[in-house]
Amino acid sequence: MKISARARSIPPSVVFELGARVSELKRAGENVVSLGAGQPDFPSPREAVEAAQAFLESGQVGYTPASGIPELRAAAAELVSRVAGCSYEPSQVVVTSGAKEALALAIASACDPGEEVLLPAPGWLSYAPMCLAVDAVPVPVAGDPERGFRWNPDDLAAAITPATRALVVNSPSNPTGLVYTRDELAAIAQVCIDHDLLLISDEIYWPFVYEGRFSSPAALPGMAERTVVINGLSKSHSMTGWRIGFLAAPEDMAKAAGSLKSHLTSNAATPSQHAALAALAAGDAHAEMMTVAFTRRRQLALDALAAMPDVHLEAPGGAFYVFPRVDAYYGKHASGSIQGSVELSAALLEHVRLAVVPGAAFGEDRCVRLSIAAADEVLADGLERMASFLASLRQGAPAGPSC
């Protein structure tokens, strides 16, 4: 069977492949610690679950408007307005099947084939495939590793060509935890204004800021009309599987995204929309509770990683990941097979049953990503396994499987 060149050019998500392998090992009775997936370990809000149950009891589970039920669009507009710091009307919001679909719709609605999108490097692993899926051209722009992988505006401007259409900012960042200040965002925004670019602001981790405060580029002068804000409930409300995200944009862009969505996926799942409405009505208490836990776990991870020789880490300002540099251990495997983050991640899973994501998937092969969105005892166990394995590499022989 012939497969299109477009489909063949897009690899599967490393995170989802890793999750499948972890599940396979667990079904086989293996004691695996997974610090791979970016999924909070807390249950979804009780209000959301009860609202979905009540809706399902009615038995009337039908289509909704493609852009979402009016009540949820209004609630999402209120949330995004408050978080981003500028006003959005419900007509400017599209309810999507997770923030991932919102990002894909933003890129598809903004870019014609051959147009370029500037992406953070390192950056979330799905940005580039989303561009490729609509024949846009992903252009990674490296951040400064000495400044937490922040973009230098001069480097950003130097990457712009006549084909450049948009850029993506992710703050707080996956995988680095980078949080841009308002002044830093203003410098990036000026590049967009000077070169007439659209800015896609991925704000899915907005509640989880440990140093400084969250800022959105949409609130900066001259930026509301050239910014698409991406948000949702997967992270802030621990509702990953409910698949509810939001796109907020100038009205013509929101209308275009809604039309495109109507042909691709119709509406987000109707029970999930009612659950999301109840979750938003309950306020920010759920996110605030998780932020307290992630703050504690962040410190646990920082302390443990600081005790590992030749592991280097800048404390993440936000999100719920750590992204330590581990390349000092490359080449130290007894067989000489560990030559990068992919091999190191595979060895950690093989020898001590610890799942982490290789930094190569995000564009930074010197690092690996560990999620701190795991119970304290699980996180501590995983960090102990990592320390044990790295110690065995220093001694010239990998540690045996954990049990």
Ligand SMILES: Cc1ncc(COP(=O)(O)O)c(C=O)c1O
The other form holds:
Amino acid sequence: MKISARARSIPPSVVFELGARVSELKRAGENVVSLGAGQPDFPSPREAVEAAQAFLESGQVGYTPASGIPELRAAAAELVSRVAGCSYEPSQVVVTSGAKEALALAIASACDPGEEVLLPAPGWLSYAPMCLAVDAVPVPVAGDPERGFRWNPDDLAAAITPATRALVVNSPSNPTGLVYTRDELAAIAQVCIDHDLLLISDEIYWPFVYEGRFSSPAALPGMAERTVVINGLSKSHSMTGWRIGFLAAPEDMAKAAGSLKSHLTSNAATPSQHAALAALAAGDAHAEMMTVAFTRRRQLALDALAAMPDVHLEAPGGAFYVFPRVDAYYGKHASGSIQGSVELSAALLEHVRLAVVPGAAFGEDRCVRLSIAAADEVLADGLERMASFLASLRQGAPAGPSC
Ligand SMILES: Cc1ncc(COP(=O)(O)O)c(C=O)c1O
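Let's compare: the form predicted on its own is above, so bring in the form predicted in complex with this ligand.
Up next: the whole complex, starting with the chain shown before.
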């Protein structure tokens, strides 16, 4: 069958592929430690589960308005306003099927074919495919590895062409954990203002900040009218599978995104909207509880990685990942088969049954990404497996069972 060039240009998500491989191994009875998935290991808030159950009991599971039930749009407007630090009306909010759909709608609503979107590099792996899906052009702009992969505003300005339409900021960042300060965001915002660009601010990891504090570019002078804020409950409320996200934008952009959504997917799942409403009404306690756990696990990971020779890691300021540099180990496998992060990740899974995501998937082949959103003992086990495998590489032969 003929597949469009557009679809052929987009490979499947490495994270989902890895997840499928881990499930397959676990089904086969293998003892696998997965530090691959980007989702909290905590259950969803009880309030959310009970609200969904009660709603399902009512049996009235019909369509809702495409942009979401009014109560949830209002609650989301309140959340985004509080987090971002500026004021959004419910009419400026679209409730989406996860933050992913919010991002895709923002890009589709903003970009005409051929227009360019500046993306963080390293950065989350779905931004570029989302651009390609609407014939926009992803333009990765490398952050400074000596400064936690922060963008240098001059590099950003140098990447701008007459076709540049938007840029994406993701703070706290997946995979690097970078958290921009307000002043750093102000410098990026100035580039947007000078070049008349839209800023898409992916704030999905907002509660998880360990150093400094969260800031949103939307709150900066002159930015609310050129910013689309992306948020949702997947990470903050441990609700990845419910698929509830939001975008908040100037009214005309929110209307356009809502209109697109009404044709593409209709409303976000109705029971999930009711669950999300209850989760938001319950406040931030759930996120605060997880932040305490992630703070402890981050330290556990930092200590373990610091003890691994030739592994370099800048402590992540936020999110729930560590992104160590491991390239000193490339070329070290006895068979010479580990040449980069893809081969190293594959070897970790093969030899010590540890799943991590290759940095190449995020545009930085020198690193691998480990999620710290796993129980302390699981994380400790995973880090021990990594240490023992790297030790075996230093000694010239990979350790542990081979499959
Ligand atoms: C930076 C970033 N943005 C957006 C998303 C998508 O979130 P959701 O599961 O709500 O679609 C993720 C998920 O991993 C992410 O890491």
